[in-house]
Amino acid sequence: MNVVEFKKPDSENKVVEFVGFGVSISGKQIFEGVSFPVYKNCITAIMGPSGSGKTTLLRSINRLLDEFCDVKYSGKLLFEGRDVINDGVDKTILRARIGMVFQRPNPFPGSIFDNVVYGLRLHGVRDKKLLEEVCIESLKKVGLYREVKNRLHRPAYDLSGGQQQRLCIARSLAVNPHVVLLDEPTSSLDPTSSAVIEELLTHLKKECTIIIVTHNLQQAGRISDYVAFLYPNEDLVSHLIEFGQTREVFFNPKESLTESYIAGKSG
């Protein structure tokens, strides 16, 4: 079901794409020169040492940045082959095609079910029906309707962190969103928790792309088909070093620096 319509070009497999991309916060270099391509129906998980601007990439693809920080854009960021920097996208389509999870997970204050079709009734959905459809889905696709059925119209915050978590990626999901951008979805969780989600992300990205923030080099390896390695310069000013199939990169990387990193040596 489609809420908001995102006009989508003839493209390649590519549905997000940095080309010589660079940000700047308050006149800081964060990052520069980033180039690599997102494809469609995979997880493609951002690694790197703290400071090394991946959530500041992250943020970046729905322009999420623009809200909170001075921030200036070089190079081009395309999704669906459409520059989203230079071409003058609107932002709430962007970030409907776009849904975001963050590190620890943000239910909003209400119902479980309000917090599901929070995204439709944004966008003028009205329909009890259609709502009601919507939110057993989207909660049937992350395993949590078996577990909240009989309390719908309960608080959110009544739930485990877990618990949370999916239901925020439920959240995401209502609006039928093309891709998935998650930062750091595992870090506040337990083990138990953080293994529900981790196999849940790898369903998923089936039916929609996945782009992943994480810390865990283990779960990059576990979950990711991809991954990108962004690494400081002396300057704090971070690049892209290596990018690829994240089997190649984990056992065969080409980059000195990236056999550093993966076996614990730097960051």
The other form holds:
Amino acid sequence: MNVVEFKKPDSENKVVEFVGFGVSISGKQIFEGVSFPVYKNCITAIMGPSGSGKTTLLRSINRLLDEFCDVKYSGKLLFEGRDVINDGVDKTILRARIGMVFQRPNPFPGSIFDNVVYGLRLHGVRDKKLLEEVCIESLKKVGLYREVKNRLHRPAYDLSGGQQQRLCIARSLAVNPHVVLLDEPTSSLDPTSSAVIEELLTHLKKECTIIIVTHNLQQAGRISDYVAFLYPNEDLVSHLIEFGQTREVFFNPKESLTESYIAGKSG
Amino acid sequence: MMARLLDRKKIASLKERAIVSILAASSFLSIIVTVALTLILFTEAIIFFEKVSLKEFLTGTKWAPLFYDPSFGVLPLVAGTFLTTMIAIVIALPLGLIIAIYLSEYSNKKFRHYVKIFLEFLYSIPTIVYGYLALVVFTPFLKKYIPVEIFNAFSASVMMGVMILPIIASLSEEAFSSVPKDLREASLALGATRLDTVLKVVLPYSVSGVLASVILAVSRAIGETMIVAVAAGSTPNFTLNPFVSVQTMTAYIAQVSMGDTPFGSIEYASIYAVGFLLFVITFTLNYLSRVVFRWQKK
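Can you now output the form predicted in complex with its partner chain? The one shown was the form predicted on its own.
Then the entire complex follows, led off by the chain already shown.
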């Protein structure tokens, strides 16, 4: 494994850091010994072939993994300096700071407005004016406001797939997350909608830190600042093969496995 | 050669057509039976309505068909049906929803599996058993604490609630389970607890499924005969007091059709009128539940 050190002004500003991190689900080790930092206001892409544990890694950050499977963690996972695995962090508070966007758009039943303010209402905000302000602001951030301003109280299901996915991003932004996790957010969208979302993410990183799982190498290359490459060994346990600035990893990989993966020879 | 091949093709197509027509006839049979049944109900009910006006039937508050001076106001029977059904739903709906929520959102697979087996078991108990239990176990138990009549609406309704509980629990559980997993995840990822997620995402998403299960349960309760015939008594009573004896529409039909009422008499005709009313009510409810189901699919 190779960690390339950079002399960037904010390189010490690690929002999330994996330290010898591993996960096993129902007794099966998915990955182990993963160590890399996620820097503030950067887009970090996690890439690797199917089954390499990218999604699992992403879902352990907000401990969503715990909800539906029998999980055992090893090592440390630091979020803003605190170990979210071992320090007894309240999951609901943790999740309020970490937004998440899924593979397929998944708006809740209810109006566009209801969707965006879901998190706020959950945390006790009842002030109508405030809810409305945040709703409009969040929709503007994802470039959806102009398209939906006349139908905020119409069902969210009336929107197109790409619009729904932007709505889901707005929903996660409404609670002012420090980090947004995206799990292949464009995999179910057409190229045009995908491009809109990619463009959007590069703007959003000014406000928060973004971690994105992607199958799409071009996408990782286009939008990410850093990239982490996971690859399973012969026992199907994944390890971090390489982590570094995207440009470096793509054009000057330190590992032959990375080179062949990027060249499309394996995975 | 060519001619023989054509012949064979002809025979094959004849065979095919024969099979299709048999299939069509069979499915047509269900339509014929339904139409015939409705017609019989309707024509016999007409005989009744030649002697008793529709207005008297639907608005009268006294049901005494066997008296010397008979009166045919169906409202006491409707009230009996309404009362028993309502109590049964009031018991079965919250309990059924709680079971369904627990099974789909909290329990592990094994426990869910066993509970579902028990629910099915509950649903396959013959209703006469429920009626009997109401009469010989539940009513004597109630009598220790509240003054109830031997035959009373409450006992029968409670047992009816137990009977329809599996309908509401398992259909609602199915509705909840069909809520996409990533909706739950999205809610949890925003910092919601499981309960938040159930109340704000799962229930709203499956509200029509729950509604359909309730309508189905209601129509089942309205049509239920044995429990009420055995445990609720046979005294038509225009009341909403659950602790006295009442007679439901179904119990009346059972009573008259098993008794020695002469064929062709007005009492005899009256069961068709009551039956027709019952048919209209349950048909409407079933239709409603289908509309709701379709609405959910959208």
